[in-house]
Each structure stands twice: as C-alpha cells, then as structure tokens.
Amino acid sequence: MRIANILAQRQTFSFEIFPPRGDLPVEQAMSIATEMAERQPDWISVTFSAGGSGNTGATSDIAARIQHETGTNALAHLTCLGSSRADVDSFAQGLIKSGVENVLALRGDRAPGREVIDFAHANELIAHLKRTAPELCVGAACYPEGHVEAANLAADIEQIKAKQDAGADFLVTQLFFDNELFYRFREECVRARIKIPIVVGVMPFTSTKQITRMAFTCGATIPAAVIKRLIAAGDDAGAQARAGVEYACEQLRDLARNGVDGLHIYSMNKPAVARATHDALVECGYLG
C-alpha cells in the first residue's frame, strides 16, 4: 500500500533497518525484519547503505522480501549522489516489478566516490522518479534543526519546499532529541506552506559514544536531560542503553500526545528497541 494513502487515514508507526555487513546480509536483515513485523508497523524502511558500507545491492531484495514474506509495507531508500539516471531507473523499475510501492528519495552523504553524476540534490531525484516511475509513492527527508550543510533553518525549509514542489508525497525527519525543536520546525513548515505529512524519526541512543557521534554527524542538539541521564549511567554500558531507550519512549509519548502525523523508529537493527518503543506507544494509547 502507498504510504501516502496510509497517512491520509491515520497516524502511523514504523521502523527502519539497514542491510548488515556479512556474507548473508539479506538473511540477517530478514530475521530482524520478521521479528519487528510482529509489532504490526505500518511499514519497515530499508536504508540504501549501512554507514557507507556500500552494501546497497541488498536494499531492494530485503524490501521485496519484507513486502511478500511478512505482509508489511516496505519503504526502500534510494540515494542519488554517485548514481546515474540509468542506475536510478534500474533500481526504481526493480522495486516496481517486485511489488514495492514506496521509496525514500535522498541525496545521500558526501563521500569519496559519491560524486554528482546526474543528480545534485534530492528534489532532482524526486522530480525524475515522479516523471519516470509514477507507480511509486515518493518520500523525502527533512531536518528539524536544519541540514548540517544549510546556512540556517529558513534556507533548509526552502529545500523542503522544493522537494514538495517536485512531487514528494510525505516527509520523514532526521533524528532529534529535543521535541520542542520539532514543534518549532513544524510551525515553520506550516508558515512555508508545506502541506505534505511529516513523519517524525526518533532514534533511541544506546551509548554515550553513539549519541556523541550522532550529534556531530547530524547536528542534533543534546539536551541537558539526556546529559544528566548519561552522567547517572556512568560507564555501565547496560545503564547507558536503558537510559537511551527510556528517554526515546518519553519522546515518543510526548510526540504522540502532540498530534504528529507518524512516528518512525530508527531501530539500529535491534528488535528489543522495537519492542520497547512499540509497547510505550501502546501504553499511551497511540497504538491499539
């Protein structure tokens, strides 16, 4: 089912997984996805590359198997840096032939070997997909604190508007740890006449090292409430992970109360994280 159609009917709940490294990435990912599908998410997204591992070939295979073997909608990520029109067309047609109806169109991170070929920005990729693969429902990314390369939030919102104008059907946010920043961002989007649904992405941090890396990579602000919990956890890895999941569940409950269009969990391939976040949203009444 097209994700835009689901969002038109109700608030959504979804997970993200990435193709793991190794000789059997599809089988590993399917084991994770199958366990997450038991929570009956509206969709499971599959990233285009696991942290730059180059493991992009598994994305469409995993998405197709999620769609057919678990009965859960799949959302396949597609990045355009380093890709030609022929590469994009081949990927899109492969999704369509396999029955996957949803794609998240991204520019992708800059990295050696990922130079501009035919697409410099995500809005160019979105416009191309809407022209050449109208069967697909196309999502796009947005950044509540602004993209790290944007001069300011206003400039970044102009880019979001360009994605909407290119035909994007919905948005998924980058992770953040301060809900107030999202609420301000949502208000700015309304002022900018951005009308497509905004699905909120939340990542439960599992260690001090991980959240520090995310802050530098994504430009995400770490609020005092998080820092205090990490100080209390000390060097205990288990305590750090519990603090991160508990904080994410509090974020999710607050977002649910404030009427977001959907909640998307960056699960880091951890079914236990998926279970905890799902259960928190059942408890607060967001999920039945």
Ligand code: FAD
Contents of the next structure:
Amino acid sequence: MRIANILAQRQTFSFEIFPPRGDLPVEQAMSIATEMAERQPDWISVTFSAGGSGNTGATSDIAARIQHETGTNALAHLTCLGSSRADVDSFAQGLIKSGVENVLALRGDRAPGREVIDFAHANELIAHLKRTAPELCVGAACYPEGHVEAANLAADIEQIKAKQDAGADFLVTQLFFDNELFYRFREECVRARIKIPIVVGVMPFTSTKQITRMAFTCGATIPAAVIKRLIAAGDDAGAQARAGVEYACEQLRDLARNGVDGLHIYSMNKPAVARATHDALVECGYLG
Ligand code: FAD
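After the form predicted alone, can we look at the form predicted in complex with this ligand?
Then the entire complex follows, led off by the chain already shown.
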C-alpha cells in the first residue's frame, strides 16, 4: 500500500533496518525484519548504501522480500549522488516489478567518488521519479535542526518546500533528542506552507560513544536530560543502552501526546529495541 494513503487514514508506526554487512546480508536482514513484522508496523524501511559498506544492491532485494514474505509494506531508500538516470530508472523499475510501492528519495552524503552525475539534490531525484515512475509513492528527508550543510534552518526549510513542490508525498525526519526542537520545526513548516505529512524519526541511543558520533555527523543537539542519564550509567555498557531505550520511549510518548503524523523507529537492526518502543506506544494509547 502507498504510505501516503496510510498517512491519510491514521497516525503511523514504522521501523527501519539497514542491510547488514557480510556474505548473507539479505538472510540476516530478513530474520530481523520478520521479528519486527510481528509487531505489525505500517511499514519497514530499508536503508541504501551507495557503496563502501558492502550492502550495495541489497536494498531492493530486502524490500521486495519484506513486502512479499512478511506482508508488511516496504519503503526502499535510494540515494542519487554518484548515480546516473539509468541507475535510478533501473532501481525504480525493479521496485515496481517486485511490488514495492514506496521509495525514500535522498541525495546521500558527499564522499570521494560519489560525485554529481545526473542529480545534485534530492528535489531533482523526486521530480524525476514522479515523472518516470508514477506508480511509486515518494518520501523525502527533513531535518528538525537543519541539515548540517545548510546555512540556517530557514534556508533548509526552503529546500524542503522544493521537495514538496517536486512531488514528495511525505517527509521523514532525521533523529533528534529534544522534542521541543521538533515542535518548533513543525510550526516553521506550517508557516512555509509545507502540507505533506511529517513522520518523526526517533533513534534510541546505544552508548555514550555512539550518541557523540551522531552529534558530530548529523548535528543533533544532546540535551542535559540525556547527558545526566549517561553520567548515571557510567561505564556500564548495558546501562547506557537501557538509558537510550528508556529515553526514546519517553520521547515517543511525548510525541504521541502532541499529535504527530507518524512515528518511525531507527531500530538499529535490534528486534528488542523494536519491541520495547512498540510496547511503550501501546501502553500510552498511541497504538491500539
Ligand atoms: P538534499 O535535499 O539534497 O539536501 C542536502 C543539502 O543541500 C541541505 O543542506 C539542503 O538545504 C541543500 N539543498 C537541498 N536542495 C537544494 C537545492 N535544490 N539547491 C541548493 N541546495 C539544496 N543516507 C544514505 O546514504 N542512505 C540512506 O538510506 C539514508 N536514509 C536517510 C533517511 C532519513 C529519514 C534521513 C533524514 C537521512 C537519510 N540519509 C541516508 C542521509 C542523507 O542522505 C543525508 O542527510 C544527505 O546529506 C542529505 O540528503 P537529502 O536527501 O536531505 O539531500
């Protein structure tokens, strides 16, 4: 089913997986996805790697198998830096042939060897997909604290509007740890006449090291409430991970109370994280 149609009916709940490295990424991903599917998410998204992490090509295979073997809607991510029109067309037609109806259209991070070929920005990819593969429902990324390369939030929101104008059907946010920043961003989007649904992405942090890396790679603010919990957890790896899941569940309950369009869990390929966040949303009444 097209994600835009689900969002038109109800608040959604979804998980993300990434194709694991190694020789059997599809089988490993399927075992994770099958466990997640037991919680009946509205969709499971599958990230895309333009190279380097060993999972190139796995995205469309895993998305197709999720769709058919678990009966859950799949959302295949696609990045366009370093890709030609022919590459994009082949990916999109492959999805359509295999019955996957949803794609998240992204630029991808800049990296050596990943130069602009036919698409410089996500809005160009979105326009191309809408023109050449109208069967697909197309999502796009947005950044409640602004994308790291953007001069400021207002400039970045203009580019989100360009994605809507190019035909994006819905947005998914980057992770953030301070809900107030999201609520302010949502107001700014209304002011900028962004009308498509905004699905909120939440990532339970797993350790002090990992959340610090996140802060540096995507510019996410780490609030004092998170720092205090990590200080209390000390060097205990298990306590740090538990603090991450607890904090994410609190974030999710607050977001649920504040009427979001959808909640998406960056579940880090961990079915236990998927279960804990799902339980929190059942307990607070977001999920029936
Ligand atoms: P763009 O929309 O092109 O924006 C990039 C920057 O350029 C921003 O600063 C923006 O303000 C600016 N900009 C946008 N359009 C224009 C324009 N027309 N002219 C001038 N400036 C412009 N990466 C992966 O490699 N694989 C994944 O699977 C993946 N999944 C993601 C899922 C989500 C929900 C999110 C939020 C991010 C994901 N990413 C993924 C990371 C993403 O690829 C990076 O954040 C990337 O740096 C930007 O992608 P974008 O699609 O937002 O790019």
